[in-house]
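Only one chain comes next, encoded as structure tokens, the form predicted alone.
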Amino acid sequence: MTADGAAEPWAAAPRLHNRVLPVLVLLATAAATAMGFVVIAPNRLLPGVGVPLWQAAAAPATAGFAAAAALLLTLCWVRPRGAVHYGAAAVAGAVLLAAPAVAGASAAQLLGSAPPASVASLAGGFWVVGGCAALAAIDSLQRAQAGAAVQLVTAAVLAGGFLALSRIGAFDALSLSREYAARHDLFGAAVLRHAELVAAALGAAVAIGVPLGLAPLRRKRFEAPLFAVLNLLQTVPSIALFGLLIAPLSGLADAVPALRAAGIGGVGPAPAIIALVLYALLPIARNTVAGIGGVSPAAIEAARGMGMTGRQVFWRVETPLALPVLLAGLRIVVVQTVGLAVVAALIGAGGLGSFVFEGLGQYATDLVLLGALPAILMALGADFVLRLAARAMPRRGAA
């Protein structure tokens, strides 16, 4: 205030409460306006031309584009609170979803001027803006303090969405789209194995890994070869791993006829889910020994006062109390394994990875997005939920 009681002429000026909004708004306007939001291709396996969205989608689409774009602008200068935090996300998860529509009609259209051999790409603009889309949508739900229910229900309308304008064919001018048309039989079969792969390796991982996790906590003399031989195996590129491991198994399958007959080989599964637990036990026992050894000897003499037995101790107090630490490391090592599984193709155990390294063999870029998108897709929610189950373990053990 002045001396007159008139209030500064600064204090009513706006103030930007939102400082990551505007930069996502910014990087998808210049991505949109000045990089390809679709690629036209002569076929799947030549380079293209990138359109911009600009001149790609048809004028309604890019004036619906720039009016989300300024409500997002508008809402970082509105102070803040829930009503708006959630405004912000609902409209960043309307622009995920309306950038593939926009892109499959895009190529719609664009296709139907040009030779019949043709084909239709995303190109590097519709991934910058569909990706500072995601980020917008996640950093104004965590700004919202939105709980797990809003976070469930949020993923489920973006994946219902998303289906139902597959069903109606809103995809099916893309060449990723064709590329799973063609492959439809083989698509799920290579889902369902790049999961088995991925639980079987972790549930060997987890049996192995938490034991060897407790070992030095118990003898602390154990420590340090442990920790050694794991950290030596983390250090061995995965490539690599899964090559040295052909020769011994195929070795010991051609000297055991049961565990060929078994399917236990040099190539296959089985390197492969041995490579993936190898890789896992590191992150699996650091975070049972930071766990386990983080639990308060308070609580653990309480439990033993009470008339506890050692495993009732682990079972009851130790485990429970541990459990946040020991999801933070799950989710790491499971978002690892589903990567490595992918490279598992190169050594006959199929999954994901097939389509893959098909697609970097005959230079078809849809092609390997068709293996890649799926696998950090499985990522991503192993990981959601995982994160929502360690959030809500605090609130349990304080209940």
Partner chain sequence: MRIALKTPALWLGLLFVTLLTGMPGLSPVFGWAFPRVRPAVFDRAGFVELFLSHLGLVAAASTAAALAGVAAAVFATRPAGRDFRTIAALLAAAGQTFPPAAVLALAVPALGFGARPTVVALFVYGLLPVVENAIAGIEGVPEGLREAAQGMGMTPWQVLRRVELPLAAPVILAGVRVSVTVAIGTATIGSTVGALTLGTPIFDGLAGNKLPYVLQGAVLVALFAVVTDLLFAVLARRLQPADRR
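So the form predicted alone is up there; where is the form predicted in complex with its partner chain?
Coming up is the bare chain, nothing alongside it.
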């Protein structure tokens, strides 16, 4: 992947081995110099003034960031090998952890000399520095061709460091932490509800989607109409589908009081889960067709020859061989469902979206973040874990 300067005459600098890292470092440096790192506002709702890193943070912290930038730039000129890439990843990871800690410390310091109701939020400069550091770390790990174990350890170290920092109160001065502290109980419940919505939709979608995907494998003529319908469902915007389900469900709940007693009605989790299942059917059915349909006929033939019954062939041969493709479908569905469940808050289903839309209603950015950040982390985390799981899958009999 890494371009070798000698082999590429168009590289202006003959010994620059990595051109992604300098771009990221320069971008982060520019943002840290020109943009606010933290914003100090007179209260929770009014807009504030951005304070750049070098004014907000203590001198050693600024010096530390500058040293990290210089080190990363130097590493780009060193002949690439594993240790260099891992070194770059470690520096970038340290920046990723240090950025919120420095922001928290700066916020505490700036608030000390500000009027009592003031709040400190993370500003654009922080997000650019953090984003560039994350990208630099991932890019370096990819250049080092890090395996699943290294990736998992890196993620665990970052998560652990972040938790430890929040434990010792490094972020307490930031308004995001204050919004969290004010809604401590609600937050746990919202995360749980969000996970419940995703899990319920996922379970039902697999139970319905896999048989739906198996049908066209037995009868080819089902395939075109099935996917035409599922495709159209996928096209309908989420809030429209939620809205369309409200009327029939509330009518149903009115007609059958037992349903209402069971908590099923026009608004709430019921229409949300139904809509999430409808969206999830396409990727699951599509990957079932691709996965099971892609099992080589020779493997099935061999299994039959060994005297396996149709059921045994399905469970012991077709399913294991199709598992990576099925897992890929599951990954798409989990990521999609986590995102769509945010919107479900609009029809009273709860979850992390309730913070997002409450924050939008109150013009309170940090409340929006309190909902959006965990949702993004949940989606990224599920994507990461399921990717690793698919990679760890033994490739038995792969053609």
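Positions refer to the first chain, counted from 1. Under this definition, the rigid core comprises the largest set of C-alpha atoms superposing within 1.5 Å between the forms. Just so it is clear, the model here is predicted, and its values are computed rather than measured.
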{"query": "Core fit, then R79 C-alpha moves 2 Å or more between the two forms", "finding": "yes"}
